[in-house]
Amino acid sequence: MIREFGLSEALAILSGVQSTILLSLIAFAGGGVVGLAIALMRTSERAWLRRCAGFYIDFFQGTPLLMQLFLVFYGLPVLGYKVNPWVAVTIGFTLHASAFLGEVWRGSIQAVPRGQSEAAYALGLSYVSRMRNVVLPQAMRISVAPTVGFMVQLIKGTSLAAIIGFVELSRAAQIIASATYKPLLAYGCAAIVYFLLCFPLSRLSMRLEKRFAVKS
């Protein structure tokens, strides 16, 4: 039976926003922790750490996000670990985010003038102290704008989670479109919500980039 598109259907689409935001925050937080480790490995003085981190980044940047989700969702059961869509998309997006954030932060670390680290080394500071007290505070300032920009891409990328059965904003719109045969209205509502989520972050990223460019 074909349903009419009304307030209840619009609210059903909006119910997917919670999953979209929650998935984005979990992936960003988890990806940030792993990404920082990857960035430090990429800038390490040990060649084998740099190579391992480089391979990790190349793999996740060189393969589609959808394929990464498939590998997690269908690959883990082959290894004996059955996962539901929530766990699969969380792992997949966290790994994806860690590779991109790791590369962003690697560039920020290397953008800090080398003289800063050399001066800290001359003062007898250890590698950990140099990173914590000298390099990372400056790198964080440089990386704020691109990090916020990546968050926008991450939010939009969560729409791919619908492919493996995870109900988020896009999947909720797809369900309503199938029930009402009003795909333009359903997907139009979803597009408006994505815009409302991403546009403020995009503007914030541009503003931060301009602010830090003026200060530098």
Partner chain sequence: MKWVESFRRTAVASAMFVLATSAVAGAAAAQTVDSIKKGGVLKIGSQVSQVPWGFSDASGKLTGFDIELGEMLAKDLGVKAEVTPVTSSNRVAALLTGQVDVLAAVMGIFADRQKVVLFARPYTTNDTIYIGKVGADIKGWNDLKGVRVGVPRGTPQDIAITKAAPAGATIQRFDDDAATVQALIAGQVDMIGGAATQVPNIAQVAGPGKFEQKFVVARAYNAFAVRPASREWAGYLSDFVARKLASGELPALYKKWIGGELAQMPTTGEGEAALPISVVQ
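To complete the pair, please output the form predicted in complex with its partner chain; the form predicted on its own was given just before.
Chain alone follows, minus partners and molecules.
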């Protein structure tokens, strides 16, 4: 009943890559939107906003992603919210990614010289226009490299969606591992696919970092 490890097994693992990419995109989109809000709150002039965002970041950076996903997936139904797995992972990864992106972007916003925003203020620009037209465009340039770097973490992090029943790259490898009793080979295949996804991004991140370093 045990299968040999052959081409069709390798392909079965490869088919998990779709969900991995989709999960990564969802996490990045959700995390990006909320992360921007968190970064703005963290750099706000109101102390209580800064404090809320600070706690949010501390909580999600201070606990394992595994625990966060578990609490969202099994915790929400207990609190009376019926959620399908896609909604659960969207929430879980959005919370996780937004905390990390929020912190990265906070750093970038603060790296923009203070004089810039003061000058804009003196010119009578509103908060929104100050942020949109002066601070954020400059902060974005600084944040591109670390943001792409975080994408790599996120892609690898989606492997934890397996524990709440998602058949993505890691889970596909696990299913093949148990049908062939060859976990090493199965996980090795998955590792190669992860590498092919992540390595170009890592390289890109490094190149962007260098380019920015030369300009500044």
